[in-house]
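A lone chain, given as structure tokens: the form predicted alone.
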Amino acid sequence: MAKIIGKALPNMPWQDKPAGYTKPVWRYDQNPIIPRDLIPTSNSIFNSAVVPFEGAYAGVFRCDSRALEMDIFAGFSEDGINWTINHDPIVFEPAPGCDPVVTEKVYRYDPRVCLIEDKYVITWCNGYHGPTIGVGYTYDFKTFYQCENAYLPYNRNGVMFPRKIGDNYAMLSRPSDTGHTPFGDIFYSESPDMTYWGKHRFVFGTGTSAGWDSKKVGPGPTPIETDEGWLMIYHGVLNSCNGFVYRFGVSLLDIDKPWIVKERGLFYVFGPEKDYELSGDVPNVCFPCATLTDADTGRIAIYYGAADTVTGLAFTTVDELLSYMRKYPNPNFGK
């Protein structure tokens, strides 16, 4: 039995696996938990991230406005299911030592959040002469500080590790281009100060030529530390005759050298099946951005964007994911 390295979270949202259900990840039966119009100006709320905060939960949410402008908003919940989201987007102050130019806004979307040391570190796709990785932090989800962009354009899906690897902060990302990127591999990078990023290492690329992750892959939620390695939930994309289809799968990375892939599943663990995942602004999308974990039970709650329109919640355990990955291994997992 694998063990999650971290804290107990006994009050995390949870539903047991339905009787007779054979798949490794199951949906919350009241999905979607966040509708597209939870705030007055929103067209859609999806691809968002949450963390435990002061005995409850806080998060950073992608809310596309009714003008279809992309921005990120803070939100709060007592139970991780019922959310109150601020009606105005986050306003960043320049982090100490940063010029105010860093806070100039073109667009912001697809945030991730994780607690590193004493800060809640936020990464997102930031518009700066093209998409790159914005980096910021908060202590209280009221005042936010923006650091330098991690990379030059073009990049998406910056996902921090929840602790330093050796002496450095670490991030996964998916280099891209200006548009709806028709390619993508996962890379690892390190930084001594969250300003200067280097030691870029290839992690893995797309799967088989016709498989569910054959078009592009990218990191999903913050990697989960286990006693067997870093459990990474990632998104994979198929280019079907009806357009892109987004699903997610799992892999296991080396605990000390996370660019080394120890194992990777051949099958996806979760994909669009329900109406709210199949139909929306971008059909056929399940896009994971956050997890809550309970170290005592191995439970995992996954927050995911559905059809680029609403936010869903799904459940699994560390053993469910690792067992399924090992039952259906990818023979080309590190390529």
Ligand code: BMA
Second form
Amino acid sequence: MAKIIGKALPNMPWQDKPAGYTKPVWRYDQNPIIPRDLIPTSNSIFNSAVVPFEGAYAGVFRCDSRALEMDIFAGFSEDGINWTINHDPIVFEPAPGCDPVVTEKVYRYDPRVCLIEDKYVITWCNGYHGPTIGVGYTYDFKTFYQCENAYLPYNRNGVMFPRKIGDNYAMLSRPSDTGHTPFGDIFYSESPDMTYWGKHRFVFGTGTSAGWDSKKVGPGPTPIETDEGWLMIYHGVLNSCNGFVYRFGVSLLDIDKPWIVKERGLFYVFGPEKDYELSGDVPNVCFPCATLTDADTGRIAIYYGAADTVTGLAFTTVDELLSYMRKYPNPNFGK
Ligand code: BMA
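For the form predicted in complex with this ligand instead of the form predicted alone, what are the coordinates?
So here's everything in the complex, that chain up top.
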């Protein structure tokens, strides 16, 4: 049995796998957990990230307004299921030593959050002459600091590792273009200070992948450290005759050199099946941005955006994911 390396989280949201259910990831039976209009100005709340915080939970939420402006908002929950989201978006101060220009806002979307040392580090898709990766942090989800963008445009899906790799901070991302990018591979980058990013490495792409992830792939939630490697849940996109379909699958990356892919699944583990995933502002999208994990039991709760409209919750375990990946391996896993 693979072991999650991390903290116990006995109060995390959880439901057992339904009897007779054969797939590796199952939905919370009261989904969606966050409706599109939880705050008065929102058109949609999706592709959002949560972390354990002060004995409960905090998060950063993508709320598109009723003017369809994309921005990120802080939220709080006692149980990880019922959320209160601030009615005003996050205001960033320049991080110490950073020029105030870093906080000029164009648009912000698809946040990720993870605790690294003493900071909750937030990354998101940040408008700066096109999409790139914004980086910020908070200690308390009240005061937020913004650093330099990690990369030149264009890039989406900046996902930090929850600890340094060697001496450096580490991030996965998906270089892109200005629009609804018709390509996408996963890359790895390092930084000594969260300002200067380099040592860029290719992780894997679509070239040798299966149909469900044949158009683009991108990192999803913060990678989960296990005693067998980094468990990376990633989104994969099919270009169907009816447009893009977003599902997610799993891979295992080397613990010390995470650009080395040890294993990758051939089958997706989760995709649009329910009404709220199949229809909405963008139909046929399940887009994972966060997990909560319990190292004692191997339980994993996955938070995902559904149809670019609402937020869903799903459950699995580290063993469910690894054994499904190994039962249906991708023989050409992406090099
Ligand atoms: C991607 C991003 C996501 C979105 C997805 C499906 O390119 O814009 O925010 O969920 O498309 O529309």
